[in-house]
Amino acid sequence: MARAPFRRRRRLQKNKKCFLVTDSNVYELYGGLIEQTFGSIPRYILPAGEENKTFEHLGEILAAMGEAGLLRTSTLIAMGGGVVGDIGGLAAALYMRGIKCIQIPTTLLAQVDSSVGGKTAVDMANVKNLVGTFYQPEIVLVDPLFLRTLPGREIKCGLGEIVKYTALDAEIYRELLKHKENLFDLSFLAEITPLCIDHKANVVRKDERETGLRKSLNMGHTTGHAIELYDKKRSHGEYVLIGLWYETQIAMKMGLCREDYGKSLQELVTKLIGEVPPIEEEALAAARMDKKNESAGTVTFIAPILKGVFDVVKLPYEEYRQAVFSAMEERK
């Protein structure tokens, strides 16, 4: 069971105010703990899985929470993977304009991640996190404990944001590489979550509102957003992989990657997914949508150079999409 992010149960319980939002599977496993550690106060359950991440239950936990008699000074709490995260941060930045909030991230992907940094929102017309805001929470409770209830296929979701950590980061990729047999040991996943952590957390720092450097963290996510919003047949991670396996071999087709690196990269992905599968025309053309681009008509996208080193590659999108077929003919 996790047990150190509630060893602040006491300063919780001084905010008489508190607001849990949290979703059926986290509640499944740790409802006997959430009841232990924060008693009675009012909570949410969000149906689990990215689909409910919608205004509809946004709309339904913010009437909850005036429900709950919610002040200016109470505090939401959010406990669960990303979907979680990402509502309920969302719902504490609209409360009476703004009320704390608690981050304690479940799931690998949550940890490693989404949870640090401030990006909340909702989905909407078929377009990932179309609508949000920067909000930074409070604190932000990190127990690799709870990884110990994760099934494979989350921690391959984390392991998908850990690998994008590699290509931004010297440090975790020489990490990664040398723990490339044993990538799903949560003793080393325990190790290499606080230096993904201090990794965004530094960025974010610097560019909190994603001006300049924070949108190297969206490595992969050009092409895996756009895969994701037309399958979803794998998780969010994998998708990211597959996404980066693809922008690096455009990369290094433009001669931007150097191709020694760029073959390593790969080989981190199939090593976790297995065999790159090609993506369908109309799930590529979602691109267009991505909210990195900055005109309409082409596609922005963060290709790996070296170790910690990236650029912003934006290409006209027919330039894209021949480069992403020509990609999955050589991927054969």
Given for the second form:
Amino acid sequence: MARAPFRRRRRLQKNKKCFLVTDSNVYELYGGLIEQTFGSIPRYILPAGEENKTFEHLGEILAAMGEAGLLRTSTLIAMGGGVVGDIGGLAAALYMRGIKCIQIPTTLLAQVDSSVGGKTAVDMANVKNLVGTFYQPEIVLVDPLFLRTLPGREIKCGLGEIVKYTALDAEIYRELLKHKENLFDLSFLAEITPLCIDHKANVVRKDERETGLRKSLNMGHTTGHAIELYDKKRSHGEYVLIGLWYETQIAMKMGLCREDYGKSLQELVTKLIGEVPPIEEEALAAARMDKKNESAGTVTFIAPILKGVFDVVKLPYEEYRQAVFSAMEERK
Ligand code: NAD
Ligand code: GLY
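Mind pulling up the form predicted in complex with nicotinamide-adenine-dinucleotide (NAD) next to the form predicted on its own we just looked at?
Zooming out: every chain and molecule, the one shown earlier first.
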């Protein structure tokens, strides 16, 4: 897998321009590999961090693509974590109404989730992914060797999304429990990644535009995104884990989720991030803007029920708020 970019080079550069989007950390680590693989193709190096997944940087990327003389036949290569994949994918979708996009995900989160399925976006007006498109990449090149340089905290962040998959897919649940003492091992991650990609690709094939089934991939995200926007101290995957803990607790309280199963999911969460933190009242308000909501004043979240079984729950905001606060009391 590691050599795939080399094999594609000749074809990509034959008569069409390529443009690379990456971030400052990835460029520092892999600048040499990029030169070796793609040569001196035009590029935009985004400062690393979620705070840069903005419309302003998107504009700069598009302007740089124009200045580089990209045509409709050109290809954008987004090489990095979910931030680069999301903003790079959106630039590819918008430039001349859409050019080809190749995703080379370099974080665990991007490999198991964000690079697959075609969601692209930037954040705006303090709402995560407010502006974006569904735009499928031509190719996703996943190489687990990129994970060798990924800090433990970022591995944990990707494990957040993998724990989400355990609630949706009985096989992933079994694999994760089998390896729960060596979750950080590269060999385990290399094994579980294709299972996650397969799960997601199957869901996206059935419901690309998230009218139903795809909402399941947002388990833990309603509450997780709300606190992520307010708190901004942790990474996306950690907020997903916190959201998953709370939404599981609410689902158990509502009698939807089987207690033994719910508790095993919550155990995986606390094994990774320790005791989940309390949630500030102001943070929760953002759940009213969640993209899964279908009517004003109602909050939608995905409740785990049993291994591989879930439900879409819609609660009036006030009920959701109270349920989160009761769950907070029940944390210990
Ligand atoms: P990220 O892109 O910010 O990457 C995390 C950090 O790791 C950054 O500092 C980055 O520079 C660094 N990094 C990347 N690759 C590295 C490597 N190989 N070695 C060392 N450091 C490396 O964050 P992320 O967790 O990858 O992605 C989070 C983003 O993904 C969020 O914006 C979230 O909304 C989005 N997301 C999108 C989807 C989707 O379907 N499109 C799904 C889930 C999450
Ligand atoms: N990460 C959720 C989705 O792609 O739908």
